[in-house]
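First comes one chain, alone, set out as structure tokens in the form predicted alone.
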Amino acid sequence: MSNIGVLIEMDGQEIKASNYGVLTAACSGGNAVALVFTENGEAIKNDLERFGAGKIVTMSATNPVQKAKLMAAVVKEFNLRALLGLSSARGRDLLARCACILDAPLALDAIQIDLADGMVVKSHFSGKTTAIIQLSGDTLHVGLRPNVIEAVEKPVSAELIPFTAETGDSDGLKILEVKKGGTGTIDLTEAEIIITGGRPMDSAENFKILHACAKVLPGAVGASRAAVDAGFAPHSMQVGQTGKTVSPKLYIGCGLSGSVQHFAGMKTSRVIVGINTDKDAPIFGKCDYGIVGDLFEVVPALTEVLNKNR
């Protein structure tokens, strides 16, 4: 069978629950190949072994240009067929600067792949349509839309390699300062459940009552444009076609009238409730639940029920 890749990505000293699902499509293509930027590959090796695993390769290094350097490497060192990854700010990065090193074939944000085929399947025009896209080389890069593909336990025995390959210089890249976003809250991209406000959240003192009950479901908390361009909540939090993509299991959206540029980065999401008080607005012909309602006392009414059976 085909060696297939997974960049794993980190956050902090745990691995993103969304790696899980990437693993997941490795397995089904193939020997599925960790690589991890990690300095105790230990503390990680039996999540990774749970979810498929066979060999986890440890790497270090100090910034992106060293980073797909190596990740280039261990392509090379273990005739990898396909090197996957999230299609995260971290991942596009590091996927598109491995597949310029080798030439290679890149797509994405891709919401199905067929390792078999060499097939990927890309969300376009706003998610108005798909395009089923083949591609053809040695090594496929491809990122996929986290959480799109369910993570399925496969246990295996894991070999852990530590790995290390001359870098040369950075091209003239240096990273003078790292500044981290807030801490205690879960990364849009990463949340399995999300509960985002539109323009009618009217301010942002009245995002609390969203806060509020993603704590107790437990979930993050996202706004549309129109919110942030109100002023509302800052663009870290918007979801969108200028936003953030997300495929949580739940998504709920409070005061949103539906558009595509929303919808777009939101569609791929399992279960989709709509909170609206226009029983014509077209977030009800797009979710799967919808409340004809006012956000302001449908949210606290779902936060009180959910507290009470905790």
The other form holds:
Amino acid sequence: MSNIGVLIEMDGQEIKASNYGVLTAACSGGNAVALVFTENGEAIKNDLERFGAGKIVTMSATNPVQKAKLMAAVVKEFNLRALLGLSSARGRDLLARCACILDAPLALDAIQIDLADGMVVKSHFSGKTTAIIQLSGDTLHVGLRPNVIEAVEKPVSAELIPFTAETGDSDGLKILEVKKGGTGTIDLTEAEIIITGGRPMDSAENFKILHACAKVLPGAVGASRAAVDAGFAPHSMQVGQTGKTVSPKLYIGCGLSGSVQHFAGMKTSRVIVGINTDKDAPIFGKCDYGIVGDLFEVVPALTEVLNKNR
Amino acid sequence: MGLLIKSKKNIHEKVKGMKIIVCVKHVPDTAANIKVVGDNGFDESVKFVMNPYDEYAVEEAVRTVQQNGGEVVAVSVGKQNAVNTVRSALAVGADRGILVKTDAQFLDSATTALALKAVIEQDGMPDLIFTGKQSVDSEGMQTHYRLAAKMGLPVATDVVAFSMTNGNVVVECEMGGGDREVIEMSRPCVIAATKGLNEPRYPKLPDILKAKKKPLVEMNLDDLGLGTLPESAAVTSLTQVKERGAATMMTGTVKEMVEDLVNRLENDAKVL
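Form predicted alone done, so how does the form predicted together with its partner chain look?
Now the full complex is given, and it begins with the chain already shown.
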């Protein structure tokens, strides 16, 4: 069986939960080799073993150019047939840099993968269509949309392999600092539940009712383009064609009309709920559950019911 | 064709200040409904526009040249109609345009990057290259990386802030969860823009008319002499994502509707 690499993303000292689905995808096509940038491999060994990583390759670097060079060296050293990862901001960046070093094929934001045939299904036209992409070349690089593949436990015992290689300089790119968003909330693209506000939110201040609800769900808060353009929320919270593409198990849209562009960014959600004062809003024609009502009454009521149930 | 390019080169040599390349793509309008035709084609009679992320790239390039002097060259690889997107860039301040013509809307990202590299090098090395962070049609999210790698330049993506200090470039990149990474790069480099970088201007009618007189060179992909082209990722089939049907509507008071909803989400849909 061939070796399939998985770039593991850390959140501080912990592994992001969305990595386990990627490990499951890797196990479906061969022996999973985890690639992790960490100083302490022992600390994460148990978690990775539980989801089938037979080898855990630990590396040390902070610059993305040097990280990618190390990854490319691991691909060669362990003769990886494919390198998978999360299609998050960090994952996309490192997979793309590594694919370019190796001149290897790359598909990002994939929602299905068939390693045997080198095929992926990915979003196209911002979610309006999906495309089957045939990848050809030596090491397939694939970034999977978080949460699209359910993690399945596959306990193994792993070998911990610290890895270093000569990476040279960082080719003219230097990280000066990381500015924290300070929201402390879950990253939108990785959230399992998202509650989103549209133009009727009417102010940035009013988003606090969504944050209160998100806290009990628990989930992340999104915004429509109209709300972002009106200055109620930053672009990092925007869902839709010119924002984030998300795929949570539950998506609650508050005061959304249901535009083509917005749906492009969230229509692969498992369950979609619409809340709108207008019973004829297009969103009710293409979601699972609907409530006709004022979001300023419905959302706090929802928070209260959820609180009671917890 | 060779002669034409040579004459453009001479124009460039006279320009003082910075030279900035901005790569733009001609894509279906975001409001367009996409109808799949055959296995992997689509109904191309819909309205096409400049890729939305490229608008931020053009705006930043134009502002940078307005501050520092120089010229902005808009480059596109696409079908003949992509000339309209190059003209759109000229209408909002780019100085001249280059279109590399192909037969296909979907080109392998590595091929697009090779074509861009060839025209950029023919035209003369720029100080900066701006692109969008992804196209909204094929969503490959990699052409800027491929271009940078083939040209041996540093690259940063999802750029929401741009400045220059001591001859270097400093950008802020969106990293998810509201975090931003501040990156310094040597010049030349490739900067892939996203929303939030600036507020793109709308073209005024006189500018649209003036744009028609700005220099625009067209050439064929085949004429670039790229040799055998890679096909590392091919679209073999396109499928429309189905809309779900009408919603199950809750009824009663707000409290009743919300309780009914939570019950259904917990017990029927099992997502809570």
